[in-house]
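The chain that follows stands alone, in the form predicted alone, written as structure tokens.
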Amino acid sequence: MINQRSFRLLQKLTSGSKQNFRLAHGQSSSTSLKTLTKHYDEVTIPVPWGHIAGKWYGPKHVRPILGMHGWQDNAGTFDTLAPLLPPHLSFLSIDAPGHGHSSWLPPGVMYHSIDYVQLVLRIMEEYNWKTVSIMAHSMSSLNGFVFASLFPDKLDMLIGLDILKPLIRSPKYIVNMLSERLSDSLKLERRLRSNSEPPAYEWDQLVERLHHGTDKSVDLEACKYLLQRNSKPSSHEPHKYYFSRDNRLKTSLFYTLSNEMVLEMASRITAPHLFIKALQAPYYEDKKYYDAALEVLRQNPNFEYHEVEGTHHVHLNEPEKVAPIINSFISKCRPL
């Protein structure tokens, strides 16, 4: 039976198996919102270390578009966009390992971006898919780029949101980052072994911490969609909540690829590829590397590039800005 603290948490969140979403009609985030609902089912996908959790919208007999979120986000990142997608297709938004409701990696194992690329292959194997359609944001967008270059025959469509490709870093940055993250990962392991609960906050404080932790990329009113799968009520501090993702994600290892290697990967992407850049978001690297990859990608006749006003999480805050672009692209790749 659900305890009172858990019940209070559920009351604060968008709950149930029907997903609320907004139609802004030009309204700002401070105005009242019109909501509709769309049904989804919670699913679990077995993996060797546990399970991957997800939200499946639409019929089970239709191969879904696989939705993959950004670093330290979760399947809730597509809560507002999923109901706007074409109704003839299914959509499966997953929690990556260590995120949301998915299993954490075992003790002693570090998270690495390449694991998420292999995760796509695991999901395809579980559902017996010959090909996959991917819609991915941020960290997962660059992993979608990697998947598309390594397995071009297994992909029939890639939609990337805001981060185009693996980021190019200086040798000095890479060496310093590796040293720092390897050391910090051991500190986090010791903290996890203590079984101590993470810091807990009043609900409004939790929302503020998520909002500011994303450099205000996630609107205050949109934080609830991520917190639904990323928070739990404190067991010893009534009326407080803590972030429930795996803290080891903070020391995740990322790609250390050269620009030449990234350009080679870009040249191997042949599937239909849509990329949407949010204009109020940074490029996270020297823009010359971004532009160089974009030039190579544009040699693919099936590549589309669009820019929209908004933050890094524009797809969550203002899904109406990206939905028409995405739906037009989907209608070409997977029509009714």
Given for the second form:
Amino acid sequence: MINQRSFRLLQKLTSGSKQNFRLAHGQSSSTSLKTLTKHYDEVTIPVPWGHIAGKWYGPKHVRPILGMHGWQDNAGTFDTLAPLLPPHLSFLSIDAPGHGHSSWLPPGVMYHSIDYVQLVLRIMEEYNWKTVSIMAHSMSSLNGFVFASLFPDKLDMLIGLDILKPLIRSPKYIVNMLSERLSDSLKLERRLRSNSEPPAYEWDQLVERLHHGTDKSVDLEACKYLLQRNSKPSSHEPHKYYFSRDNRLKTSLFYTLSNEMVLEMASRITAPHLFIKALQAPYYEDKKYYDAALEVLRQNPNFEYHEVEGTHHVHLNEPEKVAPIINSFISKCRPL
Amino acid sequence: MEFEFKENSSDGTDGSPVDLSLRFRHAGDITGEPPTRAFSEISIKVPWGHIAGKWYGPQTVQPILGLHGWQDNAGTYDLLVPLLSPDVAFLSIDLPGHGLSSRLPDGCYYNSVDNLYVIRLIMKQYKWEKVSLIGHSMSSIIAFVFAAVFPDKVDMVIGIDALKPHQRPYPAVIRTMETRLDEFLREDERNRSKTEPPSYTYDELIERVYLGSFHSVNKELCKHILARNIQKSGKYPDKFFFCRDRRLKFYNYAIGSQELCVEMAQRITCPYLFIKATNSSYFEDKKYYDEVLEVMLKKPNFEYVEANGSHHLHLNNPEVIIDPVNNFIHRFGPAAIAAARKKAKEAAESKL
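May I ask for the structure of the form predicted together with its partner chain now, the form predicted alone having been displayed?
Let us now look at the entire complex, which starts with that chain.
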């Protein structure tokens, strides 16, 4: 019975491009299903190794806000927030390489965090944008900071969600990480070549795995928004699904910048910059580095800082908490 | 232009037929001279294509893996290898995008840290538990990092002229990041263009290599660096063009902070020989170099040699460094390691 229900749910999620869920007012996030209907078009952007997939909400003639998700998530991260954004603007939520419906990087090539910055430039070129408006979560928010510091003239608005800047790691941590990730890359490449399907689970188990895999950051009810583009039905086990993102993402190489370098970068950011910190989410590094960067960023008259109650994925679990802050900021940067 | 290698060996490595009407394995393929030392042209399969190289010496012993500097190629060791002990095997490879090796797939970056992965891939193909490395310049830095990140996977390192990841002023690093990201898209596109790049006569090419190395390579020896990086022009019968990957200009060789370099130096445990050329710069504020050198000098199996020469002294005047190199290899190279392991095994067995 449970299997049938899960299968019907998956069918419902993958059929058509309308997100249509039951309305539920005034209930806490742990019991309600989020609501709102918003039409989107599935888009494809060619890149030399394949394509980037994305969900375009709103009219095509309006330059959208570019939405970028966090590490190992996908375009579905903004499913609950997109319908709450100002209707006069379009919104393009993309899948980064290796995630969602986007192509994976070729065999033998490693994922690097800085590729996200390059990706923004590619998308700008594809659509002929002189400037870009970015809303980014987690690792993409970190890369939005990098983009803002390298290309201040190319950015007209940055909304960062929960990770402010490249994280500062101890040299010991960096060396250990390099060793682990490079060694694991060899194993993952081998698995890639074997073409074997990853372990498959029943839908409810898949949901549990994602929920726990994110340290419960993604609410149980919100998992489906990420799973829609992150899972595929098993080809040999009926009623089971597997995680379909590129496994090699686990061994992505992140920035190894020093604190001084990051502070230098922070001082270069001049674009309108909104940063929202979720209070129940960790800082992912020694808080002193976060505080130091925040101090530098506050010197930008166009910088705004807000804190909200919620987990790392508050924008997905409880978009109504961040929507008013975001919308107010957007109406200043890109008014009607 | 890429050409097919016959992949007839099951372990992913084999002799590689090079189309000698278009490409050149060594200077002699252009000038008609014999190679500076006999070698086998080999090809190692990697997920995005192949790594090309020249295997010198006995094929039955594990070779020392020789890595060249940025925008050079396997020819960099052409004048060093004839001076090595004849019982030493040496495999000089072309890094991805250089020489006869495949370039990285379209749209992908060159990061020097990825070369650590390339070394692991080569080790896997030849089933080496540990590797013996000799690296010049950028690859000398890679060898340093490899020895720190995988101390249990390296038998010995010989580094030539660059000790550790360079520290550059922040504005320069940021400017490099910016240019790299912006211009990369252009070069990536040009890579895929089917039109032949500008071509030059042999003498013009030599001049360009000479200037490009900031006169570090002696003019009459430039041909050794040149040969594997060029292709015969399809348009002009007596001309050639550079065919290394254009994206190499934007190589990301940033590894990390000075603090990270010191941590790495502390982790190195293998026998390590570092050769500094006295007529070559430090490429960074000398204080950073000194700090790491001090850490290395405390290690009982670290050897430091200063030798008279430019950045490419191993090519211009290898005789000034060959004695410490041969001596070091004799004590710590693959043959010495294999003998030591055999001895230890025999000792263990005799105890039973």
